[in-house]
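Shown next as structure tokens: one chain only, the form predicted alone.
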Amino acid sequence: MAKVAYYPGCALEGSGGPYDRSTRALVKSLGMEMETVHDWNCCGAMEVKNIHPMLQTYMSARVMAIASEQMGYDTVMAPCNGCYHNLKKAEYELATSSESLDTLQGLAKKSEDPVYKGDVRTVHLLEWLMEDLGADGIKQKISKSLNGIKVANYYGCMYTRPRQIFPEKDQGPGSESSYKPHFMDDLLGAAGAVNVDFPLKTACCGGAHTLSDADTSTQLVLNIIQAAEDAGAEVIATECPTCHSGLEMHQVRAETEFGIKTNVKILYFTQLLGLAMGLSARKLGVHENVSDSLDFLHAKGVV
């Protein structure tokens, strides 16, 4: 198996403590290996985009950087959809734009920074599990199946779009799809879930206007988690911590100030996954969880 650079990215070291945790038990219980990226800086999501875009570029293209320059990998893998996204728009415009590319490797120089020459690629954590065992290599590695627990798999809004930031994608049999991504549906699956039909897999969570206007991002979380709950879902399984976050609050929020009560739990894909390889919920993070499905788990014979 090849050995990835690790890019946890802000929120994995803050609100997304556990799937960070998460992410680095499966990871070794798998047998695979992955090492930090040394000196990692933000991506630049959110804000930075609205004060520069090639801000924004820079900061996504110098952790690519430390890792093939300074650590000697081809692969970063960030398992945060917001950190995916931005390196893989970072990938696309330095390989689109000569003049942008021209731009940044002149200031790298200037910062003393390592200089981006274009030969890293990005993955998000389901597409290296994808890649080096898949859903076949997932199943002989189980040791407790997920005993039929029905999820709703929740991809979110920056896993696929834009298109053009993911030529992996789209390209037959095997490869994830853009418009129907179903690696988290395959990856559960083989480990003993039953995936419900859901409509809302890539729908937007309101991530970004949480703070601005909480009342439209508890609703678009509403129209997901009872989207999921219609399909007969018992839980959401993300992989994003931002989603996971927003869904998390919401379902919250949703009760207290609006009184709609909504039962479905919230958990990392990792943290079912590692459920499946025989981890213990503590060292997965799942008492973390602001959705306390520990009760849920113990009574499908899961923990």
Contents of the next structure:
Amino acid sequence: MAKVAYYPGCALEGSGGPYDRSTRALVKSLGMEMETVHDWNCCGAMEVKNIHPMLQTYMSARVMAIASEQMGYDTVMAPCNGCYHNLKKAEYELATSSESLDTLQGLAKKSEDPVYKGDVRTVHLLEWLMEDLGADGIKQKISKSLNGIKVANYYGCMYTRPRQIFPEKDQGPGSESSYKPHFMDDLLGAAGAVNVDFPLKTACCGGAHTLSDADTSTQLVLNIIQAAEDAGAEVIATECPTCHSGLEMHQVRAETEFGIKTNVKILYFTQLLGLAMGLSARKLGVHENVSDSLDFLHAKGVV
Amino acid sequence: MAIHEKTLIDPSRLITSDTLVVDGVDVSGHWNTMILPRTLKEYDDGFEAHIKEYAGAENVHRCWQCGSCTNSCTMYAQNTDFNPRYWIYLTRLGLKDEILKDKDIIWQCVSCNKCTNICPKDVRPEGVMKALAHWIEAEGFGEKSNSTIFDEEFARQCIARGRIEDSEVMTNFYKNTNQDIKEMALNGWLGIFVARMNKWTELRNGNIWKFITRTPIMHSLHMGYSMFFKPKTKSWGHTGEVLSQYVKEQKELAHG
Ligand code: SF4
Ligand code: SF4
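Moving on from the form predicted alone, kindly provide the form predicted in complex with the partner chain as a structure.
Then the entire complex follows, led off by the chain already shown.
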């Protein structure tokens, strides 16, 4: 099994803590191995590129350079869509523009940082799980079925767009699709969940403006939540800390500011998979989510 | 090429007289509505080149006006005045005044990249939206948007420490945009959000046991700790200075 360098990123260190904890617990219980990137820095999220794109490219490449130059890994694994997207974008930019690569390497030398050479690739946690175990591998490892919980799998923007930066997607059978991603569906389905037909898998939650244009974000989140409810989902499974906090935050905002109450629970896919591995809800940080799903999970016999 | 006739018939160019008789025929009312002819003089030939100097808009010249970006756009679905194809068209024609009519919404692009994903000419419209928003602010045509204030606070922390801290981003954003975070926490949705996260709502409902078993003590402690001891990349060294210097030089090079 390929060991990877784990890049948690700022969100998983802060408000996305439950995603970090459930990722670590899940990976361990599956017998997979990873090592946290030493003294990593922020990837620049969605904001830094707006100050200058090279800033973001630099910050992402620095993480990849630490993993390869200092730790000897050829693969970085990021569970956050924002980190994943930025690292992939830097990979693409630096592979396709020698001018950018020169600038980057010059800046790295000046800063006395490890120099990125283009020899690392980034995968999302979903991709790593699919590559190493696949749905069948997961099926063999589950100790407790998710008992047909109806799940809407929400992938968000940055895991699939723009497709140019993800050359391994859309490569036919077995590969992830940028238009109709299915890895989360495959994994949770294998763990006993029922995936509902959810049309907004890759819709935008307005995460970039979650505070600065809150009304827009609330509207976009409501679109997603209501579409999931219409599809019969009991849970929305997320794979990104920004999407997850956005959904939770604007679900509360929609209810308290606009009187629109919704009932769907929001959980990280790692929490659901972890439950199927028999891990405790506490260990997976289920109680740390804002949308309180413990009673529901209890009633379903999953906790 | 698409046309932008919707701005040619803006209300100030319409003339309607209450009574009008032409060749003995009374054409009062709707029949005598005229549109003043106009010749566009207020275009700026160098505008496209100027916008291309903003990072992200390098490919704006490639647009062939297929409309795919607008067709797929998340914000267009919210508000049909949000129209990337149209603004790109105006950029290419140098019609700055027309763009400025929409200055209050251009910054709303949520960076979902649907446009960049679908554009057949690799224009990267998302970057053009950001470039236009920055141009509007840089030239003083509009206030700094909340979005820019957020970006600046976020980038400031990244450059200073290599990492950000959630609550610092949030409090400084509200402070820099003159929003009363205390009021939001005490009487608004933010307070309810925090109460639910910490399961105080259970306490209020008298479910003491649920509160004790569900309150996220470690998570809250960890987040509280980070507020005082900011997350930091120890090996960041003078990386931040080198990066700031680079950005400063690049901006001077592009805009003098
Ligand atoms: S999708 Fe691309 S080519 Fe088509 S109108 Fe938009 S920017 Fe122009
Ligand atoms: S990135 Fe902006 S312009 Fe492009 S589709 Fe999304 S909201 Fe529209």
